[in-house]
Every structure is written in C-alpha cells, then in structure tokens.
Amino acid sequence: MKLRPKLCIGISLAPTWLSGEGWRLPGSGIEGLYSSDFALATARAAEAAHLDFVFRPDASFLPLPVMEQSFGFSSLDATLLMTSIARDTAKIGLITTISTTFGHPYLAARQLMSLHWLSQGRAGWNVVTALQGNENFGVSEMPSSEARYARAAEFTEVVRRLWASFPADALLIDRDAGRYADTDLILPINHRGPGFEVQGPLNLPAFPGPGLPLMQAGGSATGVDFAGQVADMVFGMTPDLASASRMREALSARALAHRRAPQNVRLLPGLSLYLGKSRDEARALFQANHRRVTRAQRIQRVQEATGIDLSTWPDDRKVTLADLPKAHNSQRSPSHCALLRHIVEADSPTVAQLLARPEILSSVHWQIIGTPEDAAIEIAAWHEAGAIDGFIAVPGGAPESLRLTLEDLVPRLVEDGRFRRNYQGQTLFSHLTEE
C-alpha cells in the first residue's frame, strides 16, 4: 500500500539527456554546459511542470577516460549553481550536494542556510559520504563505509545545531529601541566530538520559515539506517520493483527504529527515461546513444557485477546461474548485481543477448525505454504497490526525452491524480508535505 497519495517528483540538473552520444546532436546546447543559463532553462521548465525540486548531484574528482567521449563528472560547483538560479525561479525546490567526508560542518551550515535565504525557503541538502576523491583532500585512502557514516552523522548533527544556534526570532530589527537582535537567544553549540570541534553560533540567522529538507543516497545497511534517522528523501538506486520494495520496507523499519513516521522518509528512485513518441523510436534512441559502448566495456561491466569473464565466450553460448561465481566482491551496486543474477536465472540469455541488455549498456537506476504512456503506467504500478513515494527523473539520449518527460509524462500523472496540478506553497518543505 502506498504511503502517500501523491507522488514526489524531482529532476536531475546533471544533463543526463546529453550523456553518451546526446551531446553530439545538433542543437544540444552543450557549448553552454558551464553556464548558469543552461541549468536555469531546465529548472524553469521543471517549475512550469510544478515539480517538487531540481537536484544537482556532485563529485570531487574527475575520471579522465570518459572525458574523451563525454563530459562525465565535469561540472560547476553544485551549491554555486543552485544559488545562481535561485533568483530566476520562484517556487521549485533547489537541492544541492555537499560531502560530509571532505567538507566541514560550519562551512556547509552557512552555505546551505545562505541558499535557503536566497531562495526564500526552497533549499535542500543532499548529504553524501562520497565514494572517491580522497586524493584531492590529502587523504591517502578512502575511509571505510562505517567511518564515513559515523562522520556523516556527527557532521549532520553539528550542521543542524548550528542552524538552531541563531534562531529566526532572535532577529529583532527594532529601530525604535535600537536593538538589532536578542543575543540571549544566540548561543554557542560548544560541540566537541571525534571528528569536529565547533564552538558556534552560526553567523547567519535561520530562515524564518520551514527548515531545509535532507536527501540521502546510501544503499548499504549503514546508509539505510542513516537515512531512517535523518533523511526526508532517499535518492534510491533500485533497478527493479523487487529491489524498490525491499528498500521501502527497510527504510520504513529504520524510520520506526528512530521513532519517525515511515511516510516522512520518501523513497525516490532515480528513473532513467529514454522516451519517444513510439516504442520503436525510444529503443532506437537508446541504441544510438550507446553505440560507442564497446564489447570489451560491456564484458567488463558484467564481470564487475557478477564475477564472470565472458571475453572468450562465443555469442551464442547461454549464460546460466550455475556459471556465476557464488561469492563475488562486486564493484557495482548490490541491487544491480542482484538484477543481473535474476536476468541470468530467469532467461539464461546468450552472451550476445546479455551484452545487449539495457542494464549492461546504461544506468543502474530504474530504467524505462518507451513512450510517456508506458512510463506513466509503470510508475503508477510501482506507486500502487507501495514500493516508491515518487522518483527523480533522469532523462536520457536527447533533449527530446527531457521535453517529453516534463510536457507529456508529468501531465499524464497529473490527470491520473498522482501529482499536483499547481503549487500550493512556496517552499520545498511545503511541496513535500502537501497531500
């Protein structure tokens, strides 16, 4: 049973519709990638569709091999980008990404509250622990998952305490009495912990309205527990309905364990959308976008996920469950590995069939290749099953896929009663809590 009657829908500002071969299309606008206007155009289109938020993933490292053919992780700073588009949007939420592994809570608290003020209550924080990038911060190797999440918990606690250290009602601005602020209400936090020592208070008052919602993306047991404790939204990597249902159940259990209502921890899987006016058009778009993914790259992805090396296998040989190693330390997400094992178990595909699967060629997110109607039907099924509370749209292949998402798919969800027709409030928190 679904936890909320209406979907929560956001969209990634990372231009996924231009990844792969998409940037090479005439009129793609790729030349403006490092400008504010590029992201602003998407944010305005998303606001016209009354989406809850735009979201900018971020990373602190640059894998070079992919840069030969596409822009990869090359991007403007997420928080500066969100700040640049705050003034030219009015209602849509603006979720930025800040790492707890490489950042500092005082700087993060100030940047986020600044964005909240500049957007008049529309900021959100995607809390990430990061998987790579240690070499750029003088750290010899990445800390363990447990160490990263312990730091994230302390980091998040300090940020929230700093936001509370200078409450909005401390700001008096009493011209007659000559009192600017009630300093009795502005208090240091005097935090002394294993990772940070922060005295406070923050040198910026809290925005006089709803606070900043938090997003989290970890899929490990530790990450799910952290999400159950602090997250309002979870950017899930759930490639199929079964994995989404399992994550929804796990999040609900951890929310209850932390004395929170499960419906207040919204599971929002990334949804890769290759959309066309017909299914054939959508499939052709998907294939064209991945035409430079070599056989060797596909074989490597299978090996990373399952442990089996298909490099010497003929195309017509079947791959069965018995062929897969029972124990494998995967370099890909557990959900993706489980999905590939399920495909092999259910279908026993030939090598050629397996290497042609969308799950090998593209995103490890939930993926729909079809028409906007196909997408609306599948989204409704997942929602009715109680597996999701919404999704984060990740359009792929071409700008047309982005357009169809916002101008065709979302209106179908509106007509189905699953999404708002108009904004009811002005802040991100109000969008998340409206019924």
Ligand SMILES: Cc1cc2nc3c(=O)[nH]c(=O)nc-3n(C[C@H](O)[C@H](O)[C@H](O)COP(=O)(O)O)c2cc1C
Given for the second form:
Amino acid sequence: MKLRPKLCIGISLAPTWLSGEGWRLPGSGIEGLYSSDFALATARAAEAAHLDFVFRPDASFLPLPVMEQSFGFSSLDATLLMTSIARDTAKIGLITTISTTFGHPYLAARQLMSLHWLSQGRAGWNVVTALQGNENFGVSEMPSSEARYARAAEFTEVVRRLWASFPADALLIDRDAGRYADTDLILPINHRGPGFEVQGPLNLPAFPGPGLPLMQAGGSATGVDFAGQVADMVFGMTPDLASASRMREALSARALAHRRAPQNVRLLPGLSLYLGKSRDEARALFQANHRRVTRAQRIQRVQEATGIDLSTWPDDRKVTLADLPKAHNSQRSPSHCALLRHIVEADSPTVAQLLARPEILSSVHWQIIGTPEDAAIEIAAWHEAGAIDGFIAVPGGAPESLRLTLEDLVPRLVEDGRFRRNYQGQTLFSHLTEE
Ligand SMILES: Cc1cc2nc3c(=O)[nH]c(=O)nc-3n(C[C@H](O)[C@H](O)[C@H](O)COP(=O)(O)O)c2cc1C
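The form predicted together with the ligand is what I want next, because the block you gave corresponds to the form predicted alone; please supply it.
Below is the entire complex, every chain and molecule, led by the chain shown above.
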C-alpha cells in the first residue's frame, strides 16, 4: 500500500548527534545546549533542506546516573524552545511535546495556540501520555496505560474545543464601527468530565489559517486506537520493516474505524542514522559512540527485551531461540522483543556477538549505520513497501552525521522524487498535505 507519493520528513531536536560520546568531540558546541542558538542552527539547516518539521520530545524527570556521562534527559522546556526559534525561521513546522498525564488542557491549549500564532501557523503538538515523572506532580504511582489514555482523550478533546471556542472569525478589528470582536461567536465550552472541569472560552483567538496538527507517540493497542482517532502523525518505534508494516496496517484499520482516511494518519518512525562517507567510517563512529555502554547495561537491555538473563553465560556460548523465555512480555517495546528473537533465530549469535549488536547498544528505533546512499536505498525500500509515510531523523554519533543527513541523504531523496525540492506553503498543515 503506497499512501502518499512524497515522504514527510522531520528531525528531532533532541541533540542525539551529541549523545553517547558525541558531546566530547572538539567543536561539538555542547556548552550552548541550554541556549536557543543551539537548536536554531539545526532548525535553520533543516529548513534549508525543506524538511516538514523540527520536533522536540520532552519529559519531566531526570534519571541521574546517565548524567555522569552525557546530558541525558536534561533539556529546555520544549514549547519555550520552539517559541524561541519561531522568529528566526519562516517555513519549517515546529512540533513541541506536552504530556496529557501531568498538564492541564487550558494551559496546553493556550501555549500551543500561542506558538501557532507566533510561528504563523507552523505549530504542532506531540501528545504523550509519558512513561515516568509522577513523583514530580504529587502523583504517588504512575497511572495505568488505560487510565493515561482515557485522560489523554479527554484532555485532547478539551484542547480542541477550547481552540474552537474563540474562532478566528470572531476577531473583527473594525476601527470604523469600534468593534474589536463579535462576542456572540466566543462561547464557553462548559466541559465537565471525569478528569477536568473547564468553562472556557480560551482567552486567545484561533489562528486564522489551518489548525495545529497532532502527533502521537505510543505503540500499544490503546495507543494505536487513540492515534487512529486524533493523530495526523505517529512517531513510531518500528525497528524493522515487518514491524513498520504491521504498525501501518494497524493504524489504517483504526483510522477507518474512526471514519478517517488512513493517509491522514501518517506513520513516521524514528530513524537513528549513523552516517559516514564510507561504511567503515559509519561503523567506527557507532562503535566509538557506544564504547562506554557496560557489559552489565547490555545484559540488562537483553533481559528487558527478551526475558533472558545472560549474566552468568560465557562470551562464546551461542544463544538460540530455545533459550529465550516464550512468554516474555516486553513492556518497553514488544517490537524490540520480536526483533531480538528474530536475530537469535536467524543467527544463533554468541553472547559476545549479541551484546555487540546495534539493536542492543543503541536505540530501539529503526537504525541505519552506513553511507547516505545506503540510507536512501533503505528508506526507498520501506516507502515502496507502503510501510511508512516518512520518518523522523534521529542522527547519531557526531555533528557530521547530522550534516550528512541534511546535506547528502535528503538531496538524494529529492533526486529520487520522494521529497520536495521547495516548500509550496508556509504552514505545517500545508507541508503535510502537499502532493
Ligand atoms: C517513539 C516514542 C516516543 C515517545 N516520546 C515521548 C516523549 O517525548 N515524552 C514522553 O513523556 N513520553 C514519550 N513516549 C511515551 C508515550 O507517550 C507513552 O506513554 C508510552 O509509549 C506508553 O504508551 P504505549 O503503551 O501505547 O506505548 C514516547 C513513546 C514512543 C513509542
């Protein structure tokens, strides 16, 4: 199934190209991490490559141990960051992340519509139910996935109704008649639900142009159903083609169930890119970047994903499918579990080989370690298979990997007819719907 002829491409502003050992490179610019110039430089480069959007994931907690070796989850507030780059960019979409588990819909509706105005129609909202952080909001235990999605559905509905409560048409600014607004059109929403009571209206008119597209990140059945209902884009975690195809099919089914066109729910998997001018260079970059991931950490990742504890196994012992627990339920990522089972089934790697695999060392996203040409070929194959509508680039290893992504890989996709040569419109919505 081929959904749209052109790819939708975004890039993560979480500076993944400086994670691991990347920040230690001379000239990495890491000292500027908490300044706006830092993200602005990437946003400008992404705009020069005509990407659909820059995107900032966000979380409200700080796992301390990783901070010894890298910047971890420390970051500027995502929405403030986007606001600071709105003024110095003109066309690229700006997608921020706001959690529905810890925030309040009135505040979120106002912040997001403010960003939409300040960027003249370029804002987007990544709706997350969050995995951690309850202790920072007076919530004793993380609510269940079901409870979080129920709240997310109510939160999102309230936000949308608030946006509609002060329509752009209500703004008259009629100097001659002395009428600023038509208050007959500005109406309360009087929402009374299980999670929120919000009277409205919003104290800000809707931007007079296309609305704010929503992105969703979360792969459970409930998460996919929620995406089918509300999302324009899905930030997927699909490490291989088979899992992307399954996700694409599931999203299409849930979109149709909610009477929406499948092509309006775009699957954009995270794509971790370790790019070099040669494959050897890319592999060396990847290995250098992960050299401080300890054996204990690797073993823990295998255990989390598959249930097997390799801590007492010798390096040269082979791991076979029969060794893996059949019933393990990987909470973090069922796709990662399936991928590792597939690797073990196909290769029966030794413990040492398994612990050196990129799928263990690095992210559970789709991962390409190679040249820009390798990446362009693989992306084309996934696109041709109808498994993806685009991707969110997560360049890793070094600033050079980021540069190759934007200045070498993306132009190849343009030459191939898979990506725009120029922007046709000025809003995020217009980029998403361009043919
Ligand atoms: C690719 C991906 C990206 C995510 N990004 C964020 C994020 O930036 N901030 C956050 O709080 N949660 C994030 N989450 C967590 C989800 O919002 C959600 O809470 C979690 O995936 C559990 O839902 P699920 O069971 O449907 O996957 C992300 C999840 C996925 C799969």
